[in-house]
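Starting off, we have a lone chain in the form predicted on its own, written out as structure tokens.
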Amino acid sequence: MSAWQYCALTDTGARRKHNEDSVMSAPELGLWAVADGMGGHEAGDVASGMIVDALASIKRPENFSLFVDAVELTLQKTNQALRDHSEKQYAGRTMGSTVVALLIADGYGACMWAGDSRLYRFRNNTLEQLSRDHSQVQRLVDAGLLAAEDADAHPNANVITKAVGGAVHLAVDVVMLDVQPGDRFLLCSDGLYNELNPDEIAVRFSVGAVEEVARQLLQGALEKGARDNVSVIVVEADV
């Protein structure tokens, strides 16, 4: 049986009046998620909230691959639910949310995402981004037209190309990964990494327990001006 240490924090930030982010921790499932809503504060709140509520209601199968399938199916059903809700309540205007989810079992895990909320792994004092943004600037990086280190500062850095609720059909990306004792994972919305670069994020993983890491990350974003909502979940594996 695996055990996890984790801490989830979310904050409106310094400039926004409403928090459109939602976070979810379900250690009994081995499931954590961050969702960053869009479409205006009310619609964004609803979108991200619907995602984490749906994920929290999953009954975990014993087989891990079936668990991955269940999370994917839940996100696809929520995609349709968001589109239906938009038609009924918001005259069909854009209503959606990014999502990044971490699934962990004994010694292995999965990262699932749509949009630009991210999952990082901190192992052996090295920070690695496991997700890959669905964004216009990532397309430029992939095409060799923009340096990766310049992506987060690009004027179109916040323009995403995929979100739950954004299109009729949702195809989430999935990356399977190994999990070693002592691995630390960070799920976050773009409000964090738009303020802190990878080096600034990495140095905060050495401050102590996961609660202190999460607090330092959030505080660091706030000290930089926190132009957007900021959400962080730090998970440490004990497998």
The other form holds:
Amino acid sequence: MSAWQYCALTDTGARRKHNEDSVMSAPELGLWAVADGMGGHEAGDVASGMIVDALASIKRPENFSLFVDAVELTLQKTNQALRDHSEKQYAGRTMGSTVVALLIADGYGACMWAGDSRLYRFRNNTLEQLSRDHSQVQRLVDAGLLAAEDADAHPNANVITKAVGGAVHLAVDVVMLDVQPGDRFLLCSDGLYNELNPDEIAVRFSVGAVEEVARQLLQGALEKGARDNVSVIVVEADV
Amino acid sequence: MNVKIEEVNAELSPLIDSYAAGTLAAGEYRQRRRALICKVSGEAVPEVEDEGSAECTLPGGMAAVNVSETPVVERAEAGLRDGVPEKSNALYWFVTAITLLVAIAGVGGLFWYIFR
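If the one shown is the form predicted on its own, what is the structure of the form predicted in complex with the partner chain?
Full complex below, order starting with the chain above.
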């Protein structure tokens, strides 16, 4: 398997009291994930923490398609566990978390997600969003009712339509991707891209090693006011 | 992204939509997804006995949630975790007991005053 350089950072931000985000790096599996919890107070922390803990315990099968199965089943089991936990601890109130996961093998990989945490790929000085938000705003964009550039300013920009723990049935989205030498990947919570637009994110990818990129991204969000928790994982594949 | 991956993703998307809508069972969905993924990985499609999870054909998405508005849970949690109801009950019984004691002492005092 290839070697990976990566850096994962998470920060409470400037306005929130708690950090409900969780990050997970398992280079030995070729698996990274960002989860953005919701539910308020400790509920969000618990939700995102349960997701990354469950993902970290996966044993990677040889076959990549079975690896995708394993991640999906883990998220579905966590979905049920969160709903059970919510019923017991929070009188059935909403408790869940978005998640975006990057699975990498030699020369290819997969992105799996639920909610509005994102995966970007930076290749040839171009930033490309590989995941598609599960959000009301994205639905409007897909339907041609809203311009993509107006999406972030929309009043319903924070309304998501899918999350782990959000419904009995969880269908995790999957896209396949190819991995080329020099490709860099960014997994992030909405706390990052709500503060930095794609151009502002892209310019920070040229600053140096992955640690420096991750630090610059986090710092950029903090300098812009960081209204939410901010999490970033930058991964570079040495294929 | 090369053509092969674009083609695979173009086939994956409606497959996931069918599964999410509940029109495709989990076992069949995963089998077809494995076949598509193996087109990219070049691996042999694995033969898997799918356990068929209970939720596999249950449709129904999540109600939209505004992730910036979640104080309700904090209130619920405060009530359940901080034990506020238990504290209120204890206070109620304490005040009741004190009131009864004062009342009994008052009645006793009254009888003593009358019949002494």
